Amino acid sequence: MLVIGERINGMFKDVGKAIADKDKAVIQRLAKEQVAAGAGMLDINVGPAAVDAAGAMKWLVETIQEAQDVPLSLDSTKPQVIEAGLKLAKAKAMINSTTADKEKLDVLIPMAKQYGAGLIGLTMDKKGIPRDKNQRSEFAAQIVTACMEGGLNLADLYLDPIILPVNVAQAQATQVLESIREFRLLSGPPPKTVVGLSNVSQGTEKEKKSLINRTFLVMAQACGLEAAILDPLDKELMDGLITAELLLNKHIYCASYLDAYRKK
């Protein structure tokens, strides 16, 4: 599974302050720690407080690449901010994200092609998040079709069925799990799937967040989930992820399989 580290996000107080102060040490420490914990890609988001969002994105990309040779997921609602990061990215990057709205697809699919980047497609449109798996599949099909017509390799597409907080939309969890299975039937080769994992526990009691996250992650892995934006510094979460991959026969058992997975 592709683990995309979520911690370099201006919504976190320490990261927002580091961006404002241009404190490289904080960002580089978070990058190193997440990669050491098992992240294969780092999601970077300048957050809402950055005055010059494009400039902040450039600074983050350069700062991280000074310390780590790791692919980056560029997270912004503004195409110009994403492109500012793409221009500097040394490894194959990811655009996070588009929706099924034509105006967004028409901008971000050509951008992904131009820079050789992957693309996360949120299965929603400007009206909001779908009610059920059928609507999610409709939006997924629209995104897949647009990518095929735009010449984007479907191997570079990740579909996000959008998990909602369990404390306000409990029934949505099963809809997301069923969507992960159904998205694989949309094309050949099938698009990959990704979730923003921490959304499922948003607003729940602090002591239950990790348990909710790792339980849902393991369930999603069993349904075929291939990537997740999560906190790799949560050791119990990562242990659950690694053990689920073992039980799904994704890697070979040995007594020290947890350490072996992290070192590979």
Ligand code: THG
The other form holds:
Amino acid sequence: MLVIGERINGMFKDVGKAIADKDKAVIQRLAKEQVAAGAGMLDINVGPAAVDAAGAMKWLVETIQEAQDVPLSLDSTKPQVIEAGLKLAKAKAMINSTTADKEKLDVLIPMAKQYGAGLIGLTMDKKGIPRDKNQRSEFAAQIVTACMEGGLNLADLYLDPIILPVNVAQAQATQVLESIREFRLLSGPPPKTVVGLSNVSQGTEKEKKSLINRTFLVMAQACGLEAAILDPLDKELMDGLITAELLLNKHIYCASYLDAYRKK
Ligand code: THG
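Moving on from the form predicted alone, kindly provide the form predicted together with (6S)-5,6,7,8-tetrahydrofolate (THG) as a structure.
Shown next: the complete complex, the earlier chain at its head.
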């Protein structure tokens, strides 16, 4: 499982403030802590409040790379903000994300190729997020076709069925789980899948978020999920993740499997 740390997102108050104040220490600490906790990549999103989004993205990439060697997932709806980060990224990066809209695919597939980056394809278009798995699969097929035609290696593509908050869209969780299974049938070798896990618990009571996140994560892992944007600082979530990998026969059993994963 590729763990993509979600914490460097301007949506969080501490990060939004650190971006506004150019406070490197807050960002560098979050980068180091997430990697120490098992993140193999960090998602970075300047958040809705940043005035100069491209400038903020550059500052985040530079600030993180001063402190930690780790691949970055550049999270923005604006291709120019993503490209500002790609220009500075030292390791193979991820473009987060394109939709199935032609005008987005036409810009972001060549960008992924030019910078040797991975690409997350959200199975939605500008009209919004589908309500069922069939529409999700249609968008997924459009994205896979565009990548094949554009010459992007499918090993670099991650399809995201987009999980919605369970408190307002309860029926969507099973649609997403089935999508993860169905997307695998679109090509051989199968395209990879990713979700932004914390979406599922957004707006639910604080003390229930971790339980909802980790329960959904292990269900998605059983469906074949390859990557997740999540909070690696949530120990119980990471324990669930590694235990699910063990039970899915992705790791050899040993008494110290949890400790080994946490790189203590
Ligand atoms: N798919 C892809 N990228 C994504 C998402 C996705 N990037 C952003 C997001 N979704 C994943 N990251 C987060 C980060 C935080 C939260 C949810 C998803 C979150 N925050 C809490 C809240 O809003 O309730 C707490 C915020 C706070 O403490 O201030 O839930 O789906 N490709």
